[in-house]
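So this first bit is one chain, no partners, the form predicted on its own, shown in structure tokens.
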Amino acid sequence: MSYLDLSIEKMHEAIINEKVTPEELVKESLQRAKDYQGEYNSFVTITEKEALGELTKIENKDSYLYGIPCAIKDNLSTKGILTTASSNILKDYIPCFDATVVSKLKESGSISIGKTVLDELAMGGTGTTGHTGIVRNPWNKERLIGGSSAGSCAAVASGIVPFAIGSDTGDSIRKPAIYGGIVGFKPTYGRISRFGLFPFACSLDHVGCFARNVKDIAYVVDAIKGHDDKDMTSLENDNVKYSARLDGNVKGKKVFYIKEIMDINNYEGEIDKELEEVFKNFESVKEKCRELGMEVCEESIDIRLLKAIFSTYMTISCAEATSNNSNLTGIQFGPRGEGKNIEEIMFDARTKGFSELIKRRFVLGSYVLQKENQEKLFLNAGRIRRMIVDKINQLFEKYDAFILPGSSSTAPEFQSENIDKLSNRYLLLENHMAIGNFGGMPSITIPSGKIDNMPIGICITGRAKDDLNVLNIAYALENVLGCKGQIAGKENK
């Protein structure tokens, strides 16, 4: 048995009681990273000089994540060190400053050991189009691991690390967690300070974590969480510590899942052997809340709403992606294009810079921004994320969360045709998550189990600023569900 596969909580209790060392969990992280790297492609840099170099430095030995290794997403700015947002205009690139989230790591005495993969500038959901190539899923290399956080998913599946931060702006911590049968949080907005986040969409980010189990979730949330003066839209602190009031106790709580999503009917022709087999296993999860405590009913949207979250969701990114990103141009950043003048040396910079995604996703939100279109689109789609939103936090006014399945299959297969295909299936159950985005609401999804030996999972979504009631159900239902702690091709810990 390893210290590293264990829990947080068990491996802090191990280095208190002097049975492992932090330099030895340290080494052995680092020692996985690089065997691993060959085969899943987790991080862009390993960055074992500066990790051995911060092991003299700890001191916080009451944290629970003293001595604990960790990754973190290549979108967040570490000083001294490569951070890329996996593009090549951001290839060179080494920040002078460090992101709030990485100076509470610090403080909190984790240790990082690299910098993961991502989608570029976190835009997509395959973890496929990094720069330095695609990102494997533990469970079975042919699969996707999903993004944009891919990396800093496959990093904590495949036991390299118990823990890593990522980002989230549509689902991108809770759907890879989903396809690497581990835990993924996105916390309320604000919980988190994005200072130091390469911006994708500011609306709509959020800075979250991974790891192997609810209350590993909690104890990193309790140490980056908190009021940040460099980032104007950080909440104040709420003063809760969440790992010690996890107790399970759901007793009494209502929750609700949409009945427009849930009806296989919506989904004919479509219908699989793993859809069926995620609806299947939602009723298992519903009966389990049940046997907890919990009410569980059934509430309707307009399905059209439903249908217009994933337009909805590319209208605003875009466009707030297309502004963020003004600045990459080969002027400030970037490799310097060539040409006679600052307009070619900028169109030969941006064109060699991105991937083909990128760009089109750049033309998208430019034609949004577009003064003759900004009412048709960019407003309207605000409108509607506004109903979308409205009608979720009026259900919350009778219920204190909502569940659905985080996914309507495993995870696709790098050439499966059910990738961003446009069919009731991914615009029901495949971009539901966005609506915790576009109302800045906790949302967490865990394992709930799996279909031929690859892990399926649900998502749980509460009302802003209830954090702790939906981490406090996630690991209620965790511990019925029986698929806590696991490490892809390990029993669990």
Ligand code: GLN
The other form holds:
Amino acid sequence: MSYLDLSIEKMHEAIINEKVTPEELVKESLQRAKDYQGEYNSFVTITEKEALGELTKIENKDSYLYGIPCAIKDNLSTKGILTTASSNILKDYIPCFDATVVSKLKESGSISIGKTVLDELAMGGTGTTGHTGIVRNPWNKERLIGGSSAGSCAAVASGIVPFAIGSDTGDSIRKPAIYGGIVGFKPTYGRISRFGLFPFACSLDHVGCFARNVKDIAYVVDAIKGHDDKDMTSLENDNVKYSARLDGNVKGKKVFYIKEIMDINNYEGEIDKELEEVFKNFESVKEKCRELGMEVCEESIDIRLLKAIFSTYMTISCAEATSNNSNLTGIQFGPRGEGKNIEEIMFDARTKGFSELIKRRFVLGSYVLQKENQEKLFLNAGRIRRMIVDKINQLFEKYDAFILPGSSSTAPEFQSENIDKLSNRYLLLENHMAIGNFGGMPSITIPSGKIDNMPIGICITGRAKDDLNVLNIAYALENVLGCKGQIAGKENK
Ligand code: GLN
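For comparison with the form predicted on its own, produce the structure of the form predicted in complex with the named molecule.
Complete assembly follows, chain above in first position.
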């Protein structure tokens, strides 16, 4: 047995009782990172030298994260350490400051062992578009792990680190967490500072984390949340220690699921064995909720609104991305382009620096932001966003949370046919997690079972600022779902 396979809580106990030292844990974590890199490609940079240097400085012995290794998505700035956002436009950028979440991790005594691969600039959901190559799923190397926080998820799912930091604009923590059989959480918008995060779409971006059980997530969030003057969207402190308040008592809680998403008749012609299994699994999740004393109800939402989530998300996120990324010109960051004047230099840097996928999104974004299209496209998308959030908030007057499957299948194969983006399966089942981003709501995914040894899971979303409640429902449920603490290819710990 290795201490590195345990929960953060047990790892912490082992450190305090001097059964293992931070140095041993970090060295083993670094060794695994190097050993698995060829297989899964989780890291852009394995920061061995820096990690060993940090080890000599850590002090905060009372912190639960003292001496615990972690990994950080490569769109978060790290002082003196390459930060690429997995894009050629930043391929040699070394920030001169730490993102707030990185400073907070350092204060907590956690040791980062590396910067993880993402879909370029966090746009995408496959983990296949980073400039250093594709990330593979530790449960099956022929499958993708999902994205954009692909490397962070693979690092936790394969047992390299017990937790990792990611970002989530539409589902970029939660979707890979489903495919990797681990827990992924994005708290309320503003709960964790985004200072030092390369923005993708600033009204939707959240920093969050991966771990292998819900309590570990709570320990990590306790360490990295809090008000930050450097982020003007940062919330006031809630002064709640989530890890100390999880009790698993969910008796009397009311949750709903959305009828139109869970009506199998809406998927005629799109049903296969995996979809049937996902539905069957969800039935057993509902049953488990009821056994825990929760009330589970069906609620209806206009299917036209639900089917509009994807286009609303794309319209808003591409517009914001176009604007947010306009500072990536090769002047302030990354490789300098060639040319006779500043325009030519920027043109060359951006032409070489961004992949086709990114350029396509910028073209979409520029189109919807064009003066003559703004009212009809950009502002209307904002109105639909508001209609969806209002509807959910209205339901939250009666309910504590809503639950839904986190995907319509297990992790797809790399070669799999591209899913039809106009199918109901895609529009309804694969995109609903963006509701949590539209409304800045706390949202968590936990594993709920397997199909042919590949993980599937569910998503639980609650009222904005009600993070503890969402964590507590997930905490109660994971104890009865039987997938807690799993590491790809190993026994549960
Ligand atoms: N998959 C979504 C996209 O392609 C979400 C990305 C994210 O959350 N960063 O934009």
